[in-house]
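One chain follows as structure tokens, the form predicted alone.
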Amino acid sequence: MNKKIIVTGGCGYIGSHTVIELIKNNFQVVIFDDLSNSSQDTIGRIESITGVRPVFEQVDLKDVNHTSQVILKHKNAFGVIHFAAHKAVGESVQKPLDYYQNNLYSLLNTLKAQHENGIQNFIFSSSATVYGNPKSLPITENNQTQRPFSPYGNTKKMAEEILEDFSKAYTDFSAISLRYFNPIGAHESGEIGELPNGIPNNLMPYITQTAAGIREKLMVFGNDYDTTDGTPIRDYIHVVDLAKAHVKALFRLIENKQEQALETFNLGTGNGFSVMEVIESFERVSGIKLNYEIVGRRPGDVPQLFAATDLAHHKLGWKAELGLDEMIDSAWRWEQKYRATTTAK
């Protein structure tokens, strides 16, 4: 068996993760990166934890020569798990182009590439932001995919698209799609976990970045939706179980277990939890108060998104298995850990 596997994107916050998880199940990791989210450090940290230095290639996958030259010298890889996108909705609303370009033409010279090469195999990161605002709950894989709200959504939902024109167009390639719902955590040894530049965009490293006073204070958008408590309610999901359904993905085209073509999954815990329950289990956890405000809503937030991960379970033998508190412990140990380490520094 062929266990070689590019990883784009691999020293971002997902990627790496899955990085971790696909050395843990012996495969010969190549990770693709442009570092612009990311640091090089990264690849240190999966060292120590696993005891394997990945290969990396600076990599800007925008530009269709770089790319094909990058992918020609691992064109007996068996797979390509693409991470590389932009991924700030607010960002993306303001430099939509950006968005487009960086996110679209990545993929494109990485099909193109793979596909000249003779690399016939994809995992595709994409989201639930596809679903836009579902007209049913909890969300199934047979819900209609809609425009979403951002053009960074957007750019996933037309990825998939393309996807499923290419899958058609060429009967030997194989993809799967996982569609995330909202990973939060970090890895259990404290070396890796999400840390983005600048202002964070998501809950969870704002929730912890407030406690470690590197913000004076949360914003929570909104209190009055039609929620048990009045905040939005989003479906959490630990970054490692997140990993762990990629290596399941693998395996699925490894053993050519398909149905078809380009197959689509949803990856959450089928359970959702209020922005409130998420700060009250920060709180209990840490030990720490947090200062946050009620202030009014975000354009674009929707009431509830959660998952249905019937299918999932079925057809990878993937279920998460970590609770909120474990996901909010991890990723609070990892900005201590992080922010002690720059503070040595």
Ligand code: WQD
Second form
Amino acid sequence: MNKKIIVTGGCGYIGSHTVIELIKNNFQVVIFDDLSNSSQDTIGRIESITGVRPVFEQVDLKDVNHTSQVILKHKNAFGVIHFAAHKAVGESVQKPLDYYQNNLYSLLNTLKAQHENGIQNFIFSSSATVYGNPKSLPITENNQTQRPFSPYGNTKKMAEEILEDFSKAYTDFSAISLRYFNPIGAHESGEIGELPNGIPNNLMPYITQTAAGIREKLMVFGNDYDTTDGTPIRDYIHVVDLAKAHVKALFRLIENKQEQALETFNLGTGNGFSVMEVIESFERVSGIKLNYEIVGRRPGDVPQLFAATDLAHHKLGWKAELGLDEMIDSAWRWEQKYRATTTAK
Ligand code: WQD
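Rather than the form predicted alone that you just supplied, could I have the structure of the form predicted in complex with this ligand?
Zooming out: every chain and molecule, the one shown earlier first.
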């Protein structure tokens, strides 16, 4: 029987792309989602892409009793891939209590329910934001993590510390934390993609919504950084490459290759691109002249972030394959297809 995997937040952006890769690798998938920042019609979109409809459980993981009941129902699962979290950096600064409650209660309740039911494997959706402003580049997994600038980032750092303690205490429990750099793009079908609620915080959806006429212009937050063209550099990674890394991490757990209780891996391409380079790539790929204005810096932004990718390559046998133009082309196709089928929010 194919191994069952519980995917929390599986109706979300990265979760849904990962569900597709899991189904393609013959895993049985159960999605847990509270639909607070996603839509149930993603389930149908996953089915139209893969021909398989994942099981769906609507559950608020902050509800400890309901979480225990639903995990008991799926106690034969091999493991959990945990995406469920709020992730808007700016919003977390405004509403820290919401973020600590949602992101940490969800994690703790899931771990507690897994422990009660003997589900011993866990993959965690973490973020390069745990590195703060790195002292050296490219960033390796041994780079000193720092106090992240936002409550959102701090929930990720705290979660990793919780996982480390949990894995040390319960030696049969294995966990892998995947530190994402900047996920962008969408599935080639144009059926699923990033769906930010309200005004996008992140660069890519803001660019595509500007090009689609939903936003008047892109504000470029500063061009006075110590970088090639003065705009900040990030390691953008295609969401499908990112999704594939989760399957590789799962196989590492299945094959019991772990060398320590909690392993952490950077998921990036190892290449950094500036904001202006992303804009230039978008204009080249779409043929559209983007309306943008250089404005002041955004608080909390760091000049450069890009990953050392050796550890994920050697231990997971994974390397990002898709380039910036492909990421941007897929993001733009998703925006056009989504807008053509729905009204703007
Ligand atoms: C990228 C660059 C901005 C918007 C965040 C989180 C990180 C992860 C990814 C969740 C920066 C510039 C952006 C705009 C701009 N999220 N920009 N105008 O800040 O690197 O990372 O999202 O896991 O945890 O910290 O990504 O896309 O917001 O910004 O000029 O309207 O684009 O200044 O240099 P970021 P981003």
